[in-house]
Structures are given as C-alpha cells and as structure tokens.
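This document opens with one chain alone, in structure tokens, the form predicted on its own.
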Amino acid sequence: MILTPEDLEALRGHLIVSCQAYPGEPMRDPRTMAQIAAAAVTGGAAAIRVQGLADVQFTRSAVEVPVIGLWKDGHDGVFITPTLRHALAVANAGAHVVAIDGTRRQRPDGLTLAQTVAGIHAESHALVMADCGSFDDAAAAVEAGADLIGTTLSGYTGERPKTDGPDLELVEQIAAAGFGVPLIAEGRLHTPAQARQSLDAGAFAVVVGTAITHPATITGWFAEALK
C-alpha cells in the first residue's frame, strides 16, 4: 500500500496513536506493540506510529491504517531515524511514512536533511515526517521536501522550553506560516482536551503516545496523585 494524497488527507482532524515501549520494559516486544496498535485502531486511531523495524513489520500485519515508522538509535542528539540508512530500512520494513529527526542539527552520516529526504523519496515509496523542535526547524524541513512536519522534538533540542503539555504556541506559529504541508502536533499530549486544543491551534492531526499506550507512566500519574 502506497500512501496517496487522499489517504493523507483522510488523517485531517484525526488521532494518530504512538505505540512504543522502552528497552527493558515488559511490553518491549514487537508482537505486543502490534496488539496495542490494533486495539488503538479499534478505539478510533486513524494511523499508528511505532519504533523499530520488527514493530513496523508486525504492526503492518495487524492494522489496515497508515503506519508511521521510525528507528531510534542512541539517546542524545540526532537519534530518531538518524541516517538515510536507518530511514530506508524503516521504509523497507513497510512503513508508509518514515519519521526522521527534522532538526537543523548535524546528522551522523554527514548528509543534510534535504539529501536525506531526497534519498528516501528516490529509493522508496514512503513519505517523510520531519520531527521538529522549533519554528526554524519546521521551515527548514519544508524547504528540504518533508511531506509532513511534527512538533515532536519541541522542548528537547534547547531551542524552546519544555512545556508541561503540548507546545501550543509552536503549533500556532507553524500553522500561521501556512507552509502547505500537514502539521502534526506531537509531544506531551496527555488529555483529550489537549488533543482538541492542538487541533484548534491549527494542527492537521495529533499524535498521542504515553497517555494511551504506556501503562507504567499512566500508573505513575495515579500513584503520585494518591501520595
């Protein structure tokens, strides 16, 4: 399945659910993530975002909605699908959209963001989602040819403060610029109200992960409230 412009437009105003578990956690299994993804689709998710090649493969088999794939390699700096090699592996695993670090930082393989996006487009059928940390990142990502831009890295690159909830100010700034590509609000969306606020701020669609698919964190919220 190649994601068509009509498929992409169908995501407008809808929920994308990120299904990820961290190394060492009980749920860190591609089959488990695929089952969670299927449950999210049953609940109304219009697309799924997953991390890891096996997770992409299992999730593609488990759901009929678009799959956004990424490969985290490392913990600091550029580590979300950091190189063209990583990106093509994600595309070959079956991701309809490859999410990559969309910041202006130097990439491990020495390629520019534009070269990376062009390489993905030339060597696969996948679209590219640029995970950005600021307005300037978003502008540069659009210039580089990204098909979607996200606020995923806001608060994590040093350019913007880490807000308690979603960075609605950044969503509004990017939306107001009218770049012409879908803007995905992602990062610290913990309530349905925040998801709605993100759409109202101008997001094309929203990604929610932790608040839906990470039981350890959700349990911690409740446990902390009872102290």
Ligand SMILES: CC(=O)N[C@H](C=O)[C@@H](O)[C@H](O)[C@H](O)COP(=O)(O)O
Second form
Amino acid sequence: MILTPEDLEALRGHLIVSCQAYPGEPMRDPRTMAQIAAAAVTGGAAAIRVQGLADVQFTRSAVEVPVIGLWKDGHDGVFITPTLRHALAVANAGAHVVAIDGTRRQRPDGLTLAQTVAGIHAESHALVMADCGSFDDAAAAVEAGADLIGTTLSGYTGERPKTDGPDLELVEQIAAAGFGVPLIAEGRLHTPAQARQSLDAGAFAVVVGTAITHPATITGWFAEALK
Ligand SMILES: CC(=O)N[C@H](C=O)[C@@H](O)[C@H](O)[C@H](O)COP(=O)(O)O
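Having looked at the form predicted on its own, could you now put up the form predicted together with the named molecule?
So here's everything in the complex, that chain up top.
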C-alpha cells in the first residue's frame, strides 16, 4: 500500500491511535480492534497503529486513514516485528507503514536494521517506522534508512528510564538533532496535555494507545484512585 509524501505530511501535528489487545484479553479479536479503530477515527485520529496480520487486514477495511502495522512475536528482547519475514507479512497484510524494532540489538534473523529496512523497501511499498529506545537508536535508525522514527521503546530496553509519562527529554533530544525524518512520540502518553507537550517538544506526531484503547488499564487507574 502506498503512502505518498503528501499523505505522510498530512499527519504532522496529529494524533495516531494504537489499538491493541494483549494475548488472552477479552478484546483480543481483529474485528473488535477494527471497530475501536473506526471509533478512534471518528474522534479525530489521523492514523491507526495495530498489531497482528488479521488486525491490519480488518482495520484497513474499517478505516480510510493510514494504517501502521506491526507483528509482536514474544515479549522480551526484540519482539516488535523482529525479522524481515515478519515485516513483509505485515506489509502484505496491507499496512501503509510497517513498525519494526528500531534498536541496535541483535535481530533474530541476523540481519542488520539497514538490511531489514532495505528489504522492506525492495519487496513492498510500505514505509518503515523504527521503534527506538534511545537517542543512539534513533541516530542509527535514520542512518539505516528508516522513514519514521518513534520513541516507542524508551523505558523498555534498559537505555532510558521508564518515565511515568512520555519521555519528553528523549523527544527533545532527537528533535534537536534535526535528523530530517518524522519523529513520532509514542509510549506512556496518558493525557491530552502530554500529547500537546510531546508536539511542543518537537514531535512530528504522537501515538496514544493505552489511554484511549485499553479499558482494563484505564479502569485500573480509576480503581486504584479509589483505594
Ligand atoms: C513497548 C511496547 O510493547 N509498545 C507497544 C507497541 O506497539 C504497545 O504495547 C503500546 O501500547 C504502544 O506503543 C502505545 O503506547 P501506550 O500504550 O503507552 O500509549
């Protein structure tokens, strides 16, 4: 699926909503995620991020906006679209953008990040979003040819502290470097104010997941406050 430079530019300053349910959860169903995605678009989401091949397919049918797809395999180490095979499957499922692990860690298929990005570009029309965990990851991902970079893995790889809210310091650092690649603030944006702050820190766009689409966690926040 082709996302033109104009389509990408149209996401500037906008909200991307991540719709994910985790293994064993009641809402773990591609139709459910596609319905949530459609509701998010009604509310103003300019793009959707979804996990899993069926979720990408169902969501592509349910919304008109760009779809960022990923395939989580496992939950330790390199698990976000870990190999070129996973990435091409996500692209073939219809994702406009394939989000992949964008860290400097060893990948399970032995390919470098640059080889993985090149392989996706050679075999599909999808753009590549590199999910990074640090400034050095972001710099390496830009060097490797990623089309977008995200702070998705900040706080999850050991290189950055797991801040309560978004890692605004990292967003600022990457934005200040002026890599010339759209920077997506993602991870622990829990309030509209934090989304605003992320743009003000220099992000091109923001991804919000849990705070919009994960009722179990949101309910837990309220339940905790009542204890
Ligand atoms: C670290 C990891 O596995 N992140 C995943 C990446 O797709 C998702 O579990 C997150 O929900 C997503 O990044 C959005 O972040 P938040 O849900 O905090 O708004």
